[in-house]
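First, one chain by itself: the form predicted on its own, in structure tokens.
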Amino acid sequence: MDESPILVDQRAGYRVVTLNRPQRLNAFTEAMHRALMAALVEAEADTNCRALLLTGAGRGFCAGQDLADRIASGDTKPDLGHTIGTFYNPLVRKLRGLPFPVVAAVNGVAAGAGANIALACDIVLAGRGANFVQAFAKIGLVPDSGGTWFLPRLVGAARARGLALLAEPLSAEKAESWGLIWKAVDDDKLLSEAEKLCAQFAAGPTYGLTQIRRALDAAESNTLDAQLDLERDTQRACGASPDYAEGVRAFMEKRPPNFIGRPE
């Protein structure tokens, strides 16, 4: 196995980014954080990249923070706020702000920050053998990496409190039935299903897809009036894009569209 903490595989129109510390269930260290952020920045700068697939090597997606790495530092009272502000928060913001859809393929455990980083992606697929654990309460911490924001919005207040306070594993199938993730799939089909989605996004109207993502994010805090105005303004911008014109032509001509994925 490659010793790099992050692997990047360039595909036609999208990139596969793999967390690569399988011996530690892909738990985060500072080096892994820096490598992942660099991979995301590089993907964002690549005009040919129109989707991103995030997954984990080995038998787990991500076990969150590597506590052994933290203990090895010898700091008995670490500034966890500094760690979150320096690494985790920028990572979540970057995932939410990328100019193309992000698909998470969750294989095995997604625990702590690992679970919430998956939830920061646009589409979450999970193998049926996977589970999600808000493990923070077990060590006296609060769900971070957006956990306290994502959970109640995805599964409701009662289930969010149960997941956060009890720190019990949630199976992939129950995560799907609760609305925490998009879909649970057979373990041996997880990557192929995620790759199909990314290929679909890579051939899609990327600018319009990005506007959908941003509008849905804005709806979390907007009033109805504000959201109606946002929809009007966003639709105006999308309607002026070449992808809209191409989509209409393709529909009328009964052929597949050839989207360029840019506003102009």
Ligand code: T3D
Second form
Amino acid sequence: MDESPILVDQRAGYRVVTLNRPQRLNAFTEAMHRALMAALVEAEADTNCRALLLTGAGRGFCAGQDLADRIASGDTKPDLGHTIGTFYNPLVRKLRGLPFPVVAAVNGVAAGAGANIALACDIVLAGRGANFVQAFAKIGLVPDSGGTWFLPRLVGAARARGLALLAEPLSAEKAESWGLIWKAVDDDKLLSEAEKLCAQFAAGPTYGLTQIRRALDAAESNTLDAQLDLERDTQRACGASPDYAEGVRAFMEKRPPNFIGRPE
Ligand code: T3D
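The block above covers the form predicted on its own; next, return the form predicted together with the named molecule.
What follows is the entire complex, opening with the chain shown before.
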């Protein structure tokens, strides 16, 4: 097994990024944070990259913060606000702001920040053997990496409270039926299904797709009035894009569109 904490594989039009500390269920160390951020920045700078697949090596997706690093600090009180501000929050912001869709392929347990980083992705697929655990309450913490924001919005207040306060594992199938994730799929089909989605996105109208994400995120805090204005402005920008022109032409000519993925 490669020792690098993050593996990057190039595919036609997208990248597969794998969290690679399987012996610790891909728990986050500073080195893994830095390598993951570098991989995302590099993908963002590559104009040929039009989707990203995030998954984990081994039997887990990600077990959140590596707690061995916390015990190592002994009696010294760690400043968790510092690590959240330096690593976890920038990671969630980066995932949410990438100029292409991000697909999480949750291949096993997703715990603590690992669960919420999956939820920050645009589409979450999970193998039927996977589960999601808001493990924070078990160690006296609160759901971070956007957990307190994502959970009530995705599953409603009562289920969000139950998940956060009880820290019980939620199976992939229940996560799908609760609306926490897009789909639970057979474990042996997880990667191929996620790659299929990425290939679809990589051939899609990338600019328009990211504008959909932006509009849906804005809707979380906008009034209907403000959202209608945002839809008008976003549609104006999308309507001026070459992909819109191509999409309409292709429809009228009864052929598949050939999108370039850029706003101009
Ligand atoms: O600190 C900050 O900067 C603040 C930010 C916090 C963000 C957070 O994510 S806080 C939450 C941290 N994560 C957890 O509390 C989850 C801890 N892990 C677990 O509860 C369980 O391991 C799982 C439910 C994820 C999986 O259980 P299971 O039974 O499938 O596996 P296991 O046997 O517990 O784990 C396998 C190995 O991975 C084991 O090592 P060993 O005994 O084989 O040498 C275990 O210690 C290790 N491991 C799992 N999670 C972590 C970990 N090692 C370090 N840190 C972990 N988070």
